[in-house]
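Coming up is one lone chain in structure tokens, specifically the form predicted alone.
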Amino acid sequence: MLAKTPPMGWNSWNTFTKDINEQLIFETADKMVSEGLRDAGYEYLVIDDCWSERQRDENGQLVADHIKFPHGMKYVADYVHSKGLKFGMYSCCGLMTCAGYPASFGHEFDDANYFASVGIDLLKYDNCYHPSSESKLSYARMALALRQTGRDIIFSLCNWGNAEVWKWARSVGGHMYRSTGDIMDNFESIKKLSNSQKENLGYSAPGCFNDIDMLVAGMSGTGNISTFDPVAMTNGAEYKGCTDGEYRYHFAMWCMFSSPLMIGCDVRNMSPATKALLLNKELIAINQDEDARPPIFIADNHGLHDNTICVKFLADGTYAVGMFNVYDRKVTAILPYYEMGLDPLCGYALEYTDVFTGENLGVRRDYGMFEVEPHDCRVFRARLVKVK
């Protein structure tokens, strides 16, 4: 099966959308194996859109910029293979990418066939300039397409959550498929995306994962993604993205949710912060739980009802816990474990062990109860435990 877990990787397009080259795509590569990332589980490494010349050639074939990747796609597919990585490209299921480039409508075989020839193993489908009857039937097509080539591609959908595509992504022969609106570096961004998704997480499972889109994590107001807060703009003020505990909120939910991990920033230049972040293990496992559940979501008893509280059951037999803070200033979370189906008269408990500095915090009976700095989370792996 492709996708047993979510896929993890590397995409061009929030940080360097058209700026994209050869030479760029082989420092990222050397970097995703010298940083630790290919090692922790980030194997793809995706080149957005803008990649290919403005019209197709004399024989109606997709042909690679010429300026920016001067000896073809293949080869740079060589060289991303050669360093243990696998290699993912865009196309658009409209009769022109979102850019304004050649795309896949009417073209779909012709198309897969030459991505097969290249070696991908990840597509990245958009929705741009096609007609507003055909999305489904759009992507079933050029599933069919890339399933006829015998090569294993992630079909990657990435239809904006339009058509509520996570009612029938799977049966379309998806592995991901984009549920929201793109994210922006910003702190509203990473809320509203992630909320939206809460009631439609049932439908992501083993082989076709629910993608809230791809990390800003590490951004820091770089890239070419809009980076500007709505509130700063008022006064004038450029955004300078989000605080190291707005992205620890944001890679944390996604792991949380179980969906893609497309890296955004450029990893050529992670801060340690950033780089501790995305490589946190106990994070990338609960992303990664072979079982997928989503999970329990529980509400905050505190009267402070824009949090998240959430638990979510590990194949392992442990658990996770997410406690997110949305307010500007420090809170006190609580879990009762009556929420989570733990009666407290039943002589078990939660033992709990911090995902961020590894501490085991001891057992906590009858409820969880943690302080949550602003717009930050905490995350624990807990078990359960006799207690007298």
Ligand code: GLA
The other form holds:
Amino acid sequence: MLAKTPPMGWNSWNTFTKDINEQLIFETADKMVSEGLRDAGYEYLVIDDCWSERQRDENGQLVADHIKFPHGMKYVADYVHSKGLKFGMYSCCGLMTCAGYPASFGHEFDDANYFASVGIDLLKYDNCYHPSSESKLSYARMALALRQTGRDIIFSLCNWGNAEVWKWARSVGGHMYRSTGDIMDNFESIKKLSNSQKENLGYSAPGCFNDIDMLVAGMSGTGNISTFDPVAMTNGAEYKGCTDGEYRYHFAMWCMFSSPLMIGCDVRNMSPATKALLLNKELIAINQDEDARPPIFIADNHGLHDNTICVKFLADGTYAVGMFNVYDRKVTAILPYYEMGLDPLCGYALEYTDVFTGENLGVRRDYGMFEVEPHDCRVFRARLVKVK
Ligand code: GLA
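What about the form predicted together with the named molecule, after the form predicted alone?
Below is the whole assembly, all chains and molecules, this chain first.
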């Protein structure tokens, strides 16, 4: 089975948008290895939009931009593979890609064969300039084309949650599906995207995962996404990046939700905090848990209604507990055990280990109560223990 657990990797879009080239990709591949990202599970290196020439060649074939990728894409794929990584590319089900490059509508089989000849292991398939209202069939068409190549290719649908994609992405051969609009490097965007998918996570499971978009952790306001998108520039939001706490909130939420983890920052220049976060083994284990169960969301949150408190049942019998604070002030977050089905009189309680510090915080009876800094989170690995 492909995508047994949420795919992990790096994608060029958030930081670099159109400013991509062979050297950047080679350096990124090198760093994914030397910084330990590959060995932590980030295996896909994905080149997003803007990799091709503006026109197909005389045979109707996609061609690599000869300045950005002078040796063609197979050369790039071979290099990425030589580093023990997998390689991903991008196209779109419409007439043009979102940035205005040739896309695959009416060319699905030719393009799938081209991508397979390059040696890709993942195709991100976008939704711009789409001539028909039948999103599902457009994606099914490319899935059929990819499958006939005989190559194992993760099919990454990117229709931004249109037409309730969570209900049919699996049926049309998808391995992950974008359920939201584009992420921006600010806390508002992180909250908006993650809140929007709480009700849909039951559809996300091994083989096909709900993708709440690529990570902005570590970008710190330096990426191109803020300036590239004309809507983003005019809608009044600020794109100055996030605090370390906000990035913790973001990454930990994506882990609790079993979303694919596609790094969007420049991995050649990661701060110690970014590295520690992206390489946090416990959080990655929560994301990659083989059962991929959606969390229980705890409704009774003692007046802090905008906060997210959730519990994810893990395959080894333990539980991941996440407490996410959207407020501008420090709060005391509470997980009342009856809200997760644990009767206070049953004689069992939870014992907590903090996934950020590794500290064992002992057994808490009746409820788990922890302080959470503003715009930050606490995440624990908890186990059920007998208390009498
Ligand atoms: C859309 C997608 C983004 C990115 C761009 C490329 O906006 O949602 O993730 O791929 O297109 O143009």
